[in-house]
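A single chain comes next, written as structure tokens; it is the form predicted on its own.
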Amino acid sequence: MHGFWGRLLHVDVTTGRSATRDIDEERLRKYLGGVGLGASLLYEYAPPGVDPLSSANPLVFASAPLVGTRLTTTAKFAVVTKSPLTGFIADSLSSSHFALELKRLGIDALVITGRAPAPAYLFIDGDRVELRSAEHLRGRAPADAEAAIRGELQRPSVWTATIGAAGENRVRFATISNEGRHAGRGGAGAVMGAKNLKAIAICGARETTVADPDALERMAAALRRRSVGTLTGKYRHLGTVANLAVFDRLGALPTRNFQQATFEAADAISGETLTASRFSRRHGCASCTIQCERLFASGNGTGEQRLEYETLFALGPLCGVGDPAFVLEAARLCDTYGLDTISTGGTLAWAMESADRGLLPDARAAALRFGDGAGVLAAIRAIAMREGSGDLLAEGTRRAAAAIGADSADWAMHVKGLELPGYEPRSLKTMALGLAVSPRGACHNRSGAYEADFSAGVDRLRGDAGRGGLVAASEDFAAVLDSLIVCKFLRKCFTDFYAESADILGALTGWTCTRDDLRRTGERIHALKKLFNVREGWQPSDDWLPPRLLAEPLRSGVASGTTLSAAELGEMIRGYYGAREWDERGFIPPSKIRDLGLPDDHSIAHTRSA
């Protein structure tokens, strides 16, 4: 088989057990690799209802056909899991050279089962798999336990997935981290932590093989030139940083927990003057061109700072704090503790809400007050190491909020409990339906919904039926993407996606394979993830937007009075159903699941054993 290997690797870390399954071609060419993948095994390998943080909820590193090749932009994994935060699934991306390291190993996903009686790291080289003490790893950061751990095996190729104290401590919306990077969204530091195991460190020797590497190459070599161009060129000049200014402008910033969409400090943090002042130097992920990361100094002596839009946004306007130095000195922290930081700004702007209402009972969370900036620096290690308040904020709003009362659900701002990204939905209506309907939770990586509201004919302020098929298609765009894997910022390199991805799969493995076969396989794989949620008790209620956003105009900026009416988010959400030939409450008729050759609860075996 080229591209893949056709197996996988089950380790059980309760016993320190681990086996080799294979993976049937069938499978690989249903969904790919990447989160298509990892989907069909959480499907498999999840106990229906599980709870997320109990031995028996599946930990899924997925690795995908195109890592290893030299397309660009494709050094990347996925992790899947039941969410903590959701109790749907969690579908997080990460990317560089444990992306080909895995690879290496000569598997296509690795499952993780179990919890180990104490702290451990699980250690692959090749076909050897140990598990191994972590007891002196305890509290240490991703970065530092990932130095401990290749200094220990004196082993410079190691590289190793983390997770940092928030992890061990189970907070709800923790990350895995490698090499600076996270898998973010969902939790799955949390499920780490709850197996009692602090890192993952693998060494692989393997080499997939190419069914046509002269065609592969050339496809390849078409990518690269276009990945350099005016095309990426946002990504490669400012990096994402860029989009602070630009939707601040459009009146789609939200500030101070949704209550406004501009920020009267916008300049001070855009990300035209974060680079005029404090930038370092640009860097990217193995095997990527674009290099969209940006390093900012951080002015306090602790040297470089990564930092994005969604994190930039979180921790500055959605908190009211307009100082860079707090803002690069919270997204620290963040990755020092393996936070993820729009789960985390998302959170601290509830509360912070809350303590104007007088509604937090501990004397140092009523303190936070929005434009706090100290003040977020010591809750964020409050929630790190959930003490006093910070144990009730690393549940996340939706719990944090069904915990205190008042109505102050009306203001936690979540879809599915997973927090709101960085664009206004009552300015940005595609946008809006996107993040309502997505099955991760409000999310604006797994749909493109924000960019049918800035492309021409499209009128971003007024929402209607015909956004469905919109969103219902960006949704299946993303899911082929991010199961070949191929990192969204080089998607408009491609002239036909569909296209041009068939030629590329059929290059690497020989399949014969076409647009609409692509295309079908992002519906299905889309649809599994929904058919998950279903399962673990998905109801229509879920598909719907936070009190706030239906309730209030927006009260600043070019788009300041517009509403987004439940009328008007129900007719999308209609329209998007019907888009999708789902029924008109949201299930998926089971005339559909056997079109999309999809599991029902009899097709699958669970079958867990190692």
The other form holds:
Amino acid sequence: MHGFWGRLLHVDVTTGRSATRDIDEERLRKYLGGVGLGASLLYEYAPPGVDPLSSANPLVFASAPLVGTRLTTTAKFAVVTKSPLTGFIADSLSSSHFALELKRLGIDALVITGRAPAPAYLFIDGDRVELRSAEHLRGRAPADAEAAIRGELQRPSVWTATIGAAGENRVRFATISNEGRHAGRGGAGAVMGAKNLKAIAICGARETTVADPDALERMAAALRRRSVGTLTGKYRHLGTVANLAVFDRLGALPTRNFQQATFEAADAISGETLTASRFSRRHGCASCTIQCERLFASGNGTGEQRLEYETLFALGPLCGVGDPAFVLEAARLCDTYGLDTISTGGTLAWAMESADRGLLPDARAAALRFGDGAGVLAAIRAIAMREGSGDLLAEGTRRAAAAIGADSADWAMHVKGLELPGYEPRSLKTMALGLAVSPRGACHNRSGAYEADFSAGVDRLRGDAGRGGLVAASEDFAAVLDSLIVCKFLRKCFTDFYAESADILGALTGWTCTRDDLRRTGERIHALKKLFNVREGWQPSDDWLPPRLLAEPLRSGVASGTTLSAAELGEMIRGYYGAREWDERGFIPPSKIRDLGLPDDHSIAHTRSA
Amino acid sequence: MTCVVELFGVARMLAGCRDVPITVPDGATLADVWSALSRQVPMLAGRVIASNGAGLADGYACNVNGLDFVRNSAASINPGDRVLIVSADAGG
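Now that we've seen the form predicted on its own, could you pull up the form predicted in complex with its partner chain?
And the full complex, kicking off with our chain again.
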């Protein structure tokens, strides 16, 4: 087989035993790699109804066919598990050298189950699998642990994926980090922490083969050329922080827990301002020509900190913080403890509003106020260490609101338990639908539904049933990107994505693959994620938005006064289910399951939909 | 008549300013705005404004008054309009 290994490694960290297993070609054709393969393995390995923080919940690291080729932006891997935050699928991507090394192990996926009897890290050196003590690494930041492991193994070619204190303490939105990047959303770090696993260190030496190297190189060269043109100019010159000023101008920048859609201090923390005043250097993943990462002089001026739009929005405007020094320091702390910055900011913003209303009993949390940068820094540490009210906030907004009660769920800004990213749904109606129906919860990465709102011919302030087809197409597109894997920042560089990707996959694997085959693959992968959620208890009420968004008009910006009604959202959701050919309540009909070749568990879907 | 072009991201960095007032004849279109902008801020020509001056370069999008995204350079503009040039790639 070209492009794949056709096997996985399963490690039970309770016993330290490991075994390899073949993955048949049919499965790889159906789900590719990355998120698709990861979802397929999650479906198989997770016992139905499994507690996400139990030893039985599998933690899947999935490689992908394009990893290790000369195609730009493909050094990526997926982490897939059942989310402790949502109770549904969590599929996160990270990238760079760890991704390359994972493929070099000679496997397409690593599946971890069990719970180590004591803090440990997993060392996989080619075919050798070893569980080593991590007692000395307890509480250490991912970057520190990474350096320590590399030092003690005396192997410069070892790459690691590591959790911080937040993961060890099972904060439900803890991340898994590698080389300063993160598998961020959904709390995979807590799952790893619950396995008593501080890190995974890997070192491989194998290379997959390519069916038609010349053809693949021609296509790779063309993409490399396009990747350094104006199509990626935003990422190369400013990075994603460029979004902030635009979103503010368009009335789409969630501010103070979605109470406003513009931020009065947007100019002070915009990407343009940060670049002019604090830019330190540009960086990027291995095997990437775009190099989108922007590092800025940190808050105290002694170091540098990576910053992305979502982090900037969540720790800045969402919490009312307009001082870049505080935002950068908050970002650094999240990296240090291994926290998802979106969920951290979302949970803090919920806490600030709750404190405003006198609902938080703990004195320190009760003092939290919008705009209080120092308070944010203290609260981040409290969350990571589960100290005081941090223990409550470490559960995320949905559980925290349920614990506090008193209508606080009305301003708990999450979908399925996952906190909202930095896109205001009331002024981006297609995105509103995308957020409501995403299997991962409120997510901006498993679809790019906002792209429709930012394009000509779509009224972003008014929703209709036609948005359903746009969101479904965007989700399928993302599913293929996330399974091949190609970075989304390259997506505009394709003229005909499905056709070009089918050619690339054909040149790599030798398979005959058409544009329509690949489009179908995207639909199948997305449907599998939904099917997993249905098996884990998804109900139609889970595809909905927080009450605030349906009850309050926008109060600032060019779209001030705009509302999103329940009827409008309902119409879009019905349009979406129709576009998907699911039933009117959002369950996948048995005929569709069969048609897509999904696991034949239709009795579950059918029973629940009856 | 006069309109104002607001620049974001790379366009702002290249021009070194946030906005550019543009004077064009009554009944002007976006294409007229792009021509005038290329003359006033030559740094944008060929980089943000397409080389032929008729539209925006790949990777850029136009929004009018913060509300409507407009692709057609033949679209007319009104006095006082604010014409935004933003990245066509909205996500991240």
